[in-house]
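Read the single chain below, which is given as structure tokens and is the form predicted on its own.
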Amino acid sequence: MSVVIAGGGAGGLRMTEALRQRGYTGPVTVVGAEAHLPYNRPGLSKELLRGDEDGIWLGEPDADVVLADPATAVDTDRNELLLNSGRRIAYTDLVLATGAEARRLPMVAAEAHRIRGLDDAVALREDLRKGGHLLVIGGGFVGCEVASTARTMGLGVTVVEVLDHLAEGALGPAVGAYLSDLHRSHGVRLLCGRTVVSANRLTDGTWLVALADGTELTADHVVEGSGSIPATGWLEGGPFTLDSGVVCDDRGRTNIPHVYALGDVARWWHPAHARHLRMEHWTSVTDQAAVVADTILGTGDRPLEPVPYFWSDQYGVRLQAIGLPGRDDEVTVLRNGTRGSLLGCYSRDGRLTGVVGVREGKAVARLRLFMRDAPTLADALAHLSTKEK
């Protein structure tokens, strides 16, 4: 038995933990596109581009690593993973965990910063060192960390945003009000409801970014916070089947034997919402690595129950969120301001779906337990009522 990983980030790195945890000792492979061990991909809009580089590296595989040596194809008849350098690697079991790449625009020069790697990182953190005026084309969670990175770098920041507040495509108009808010009084310039034509670097090295309302903006630096896309171009033209990830079922078995998917390229059938999801979130990789090694080694059929949950920090402020909060969701607000505190409870036909804090970090992980239940939101609010008395 043979198992190979095609990926060497985060999904690779606990898919061998959760092997050798079951008590597996055969051999690994972990194939990484990057010249790097696996380290903490969130922490690359935040300390690293602080300088704090330490903290991000998350350790060596308990397995042969090959770094800088992309996985280009699988050879499903012959049960190998094809490599950039026209290596074969043979397997009886792969995990394919090639996690996601930067979404890039059409209308955005490719000079742009765009993160999505270590390499990618290191390169902006040394621009933002020259100082000067920073531009973030859109408004998630990448884009507010970068522009809360920076403006602590004593840069001044400007967003541009096409929805009316950031993070609303994720979180919705209530939660982005938020945030919104809080960019705004730590100096950020946020041009919400705009949307950007052109960006293009000039000869003198500054920017020229143009919105449709005949705006021009001026920068030093420019980042690119688009969102991500499944890393599924090297599988395109083969007998994988691909809808916006690798669609997988609920042990992350794709429609051919003996090959897994995880983490950000993947998309797992969910039963409790009745549909494929793909999870992009810190901790769901691990939960999946757990699910597929009890599958390949027949130690466990457990499905995959833990609530999504993931973070953002801006500002010296945590944001938390758990289960699938959605922007058409209903919210619930239950506290806004106290403390600079938030707390907003979604729900969808009177079902909860998710929550999200802000300093509100007690209240996040008593209903992070109580989601397991599928309740409704009456009996959400009403169990976060008796814990606080």
The other form holds:
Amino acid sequence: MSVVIAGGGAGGLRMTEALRQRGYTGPVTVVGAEAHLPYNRPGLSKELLRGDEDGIWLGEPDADVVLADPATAVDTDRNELLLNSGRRIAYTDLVLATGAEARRLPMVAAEAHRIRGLDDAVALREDLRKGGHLLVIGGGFVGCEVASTARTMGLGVTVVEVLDHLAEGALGPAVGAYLSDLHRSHGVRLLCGRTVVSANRLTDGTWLVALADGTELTADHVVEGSGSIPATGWLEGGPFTLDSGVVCDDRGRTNIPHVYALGDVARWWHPAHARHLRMEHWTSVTDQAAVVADTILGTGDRPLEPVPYFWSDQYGVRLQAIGLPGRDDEVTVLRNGTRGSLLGCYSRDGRLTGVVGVREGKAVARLRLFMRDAPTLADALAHLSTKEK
Amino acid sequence: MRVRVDAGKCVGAGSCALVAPDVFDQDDDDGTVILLHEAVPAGHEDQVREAAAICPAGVIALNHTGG
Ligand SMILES: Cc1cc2nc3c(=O)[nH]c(=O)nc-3n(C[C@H](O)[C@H](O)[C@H](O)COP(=O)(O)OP(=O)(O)OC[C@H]3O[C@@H](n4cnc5c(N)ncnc54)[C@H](O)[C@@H]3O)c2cc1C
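With the form predicted on its own already on screen, would you show the form predicted together with the partner chain?
First the chain shown before, then all remaining chains and molecules of the complex.
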């Protein structure tokens, strides 16, 4: 038996750890496109960007690690992974964990910063250290975190977001408005409900960014944070079922026997939600690796942790979310505390879909068990009020 | 059995506190792990093993020497 993992990020490491934890001592090969061992990707827009490198490395997988040699295809007849160098690696089980890539909007010049990898973040940090004014295109979580870090480093910051509030695409207008206020109170100039039509670097190195309403903005640095797309380009034309990600069942199996996928590249079937979902959350990788390891080794049949979790850190406060809070869900804001805390319950047709908190870390995490039983909003509010007593 | 946590790398998901509430607590504000007992109380070993295995950030380490 020999397990090969395509992707040297969180998935490569967590998958190896899950196999080893279950007593598998056979060969594991991790193939990574980047020249780096697995690192803390969430830190790229947070600690690393502001210069704190302490927690950047995640650890070396207990595996043969091939770096800087991307996988280019899977030969599913011969059970081999093909690498850019021409190397072929035979597998009995293959895990696709190539993550995602930063989206690139066509109207934003290629020289704009995007952050997906360590090298991207280091390059942006070098630029931010020069000071000046940063313009962020896209107010999603990565855009918000970069804006927050840059403000902390003393730069002037403008964020242009097409929706009415920051992070509205993910969390809807109520929590979005809270985040917009947070950024404004830290001196960020927010241009929401505005569309970028062009962003170009001038000969003197500065940027000129034009909006659809005719506004022209200048900046020293531009970061595009317009989301990510699953890294499936190398699998196109092959035998795998792709649909914005590698389509998998609820155990991470692809349509090809002995080939699995997890992490940002994978769209798993979620029985509780009766649909395929692609999670782009750091902790989902660990949850999925446990399920895939059990499936490969036959060590158990425990289903995936059904309540996803993610967090975001901005201006020293932590936002946390569980479940699948949706943009169009109804939001019941329970606390809008003076110390800046917020607790919002998301619901749809009376069912609780998710909970989002800011500075409510313990409260949010403790609701995870409760959420497993698909409670109604009324149950959740009653549960929370008994906890408060 | 002894247990250590690297709180600096904790991401606050609270999985440990769900499976081993007598050993792990969380900060109210950001959810970071708070270790209640470095020496795992008798009878809680399995819970703590489980917590270490499912910790999404891999920050819980066990040390079996001495017991
Ligand atoms: C800036 C930033 C901040 C984030 N912050 C948070 C956060 O606060 N909270 C949260 O929950 N999540 C956050 N995330 C998301 C989180 O990092 C991802 O969900 C997680 O990294 C997914 O792990 P993965 O292994 O699927 O993909 P990745 O970690 O992206 O790893 C995939 C690896 O595969 C490599 N690869 C790509 N193509 C190939 C190929 N053909 N062959 C071989 N290797 C290849 C890539 O170079 C990469 O190293 C953030 C992401 C980014 C970019």
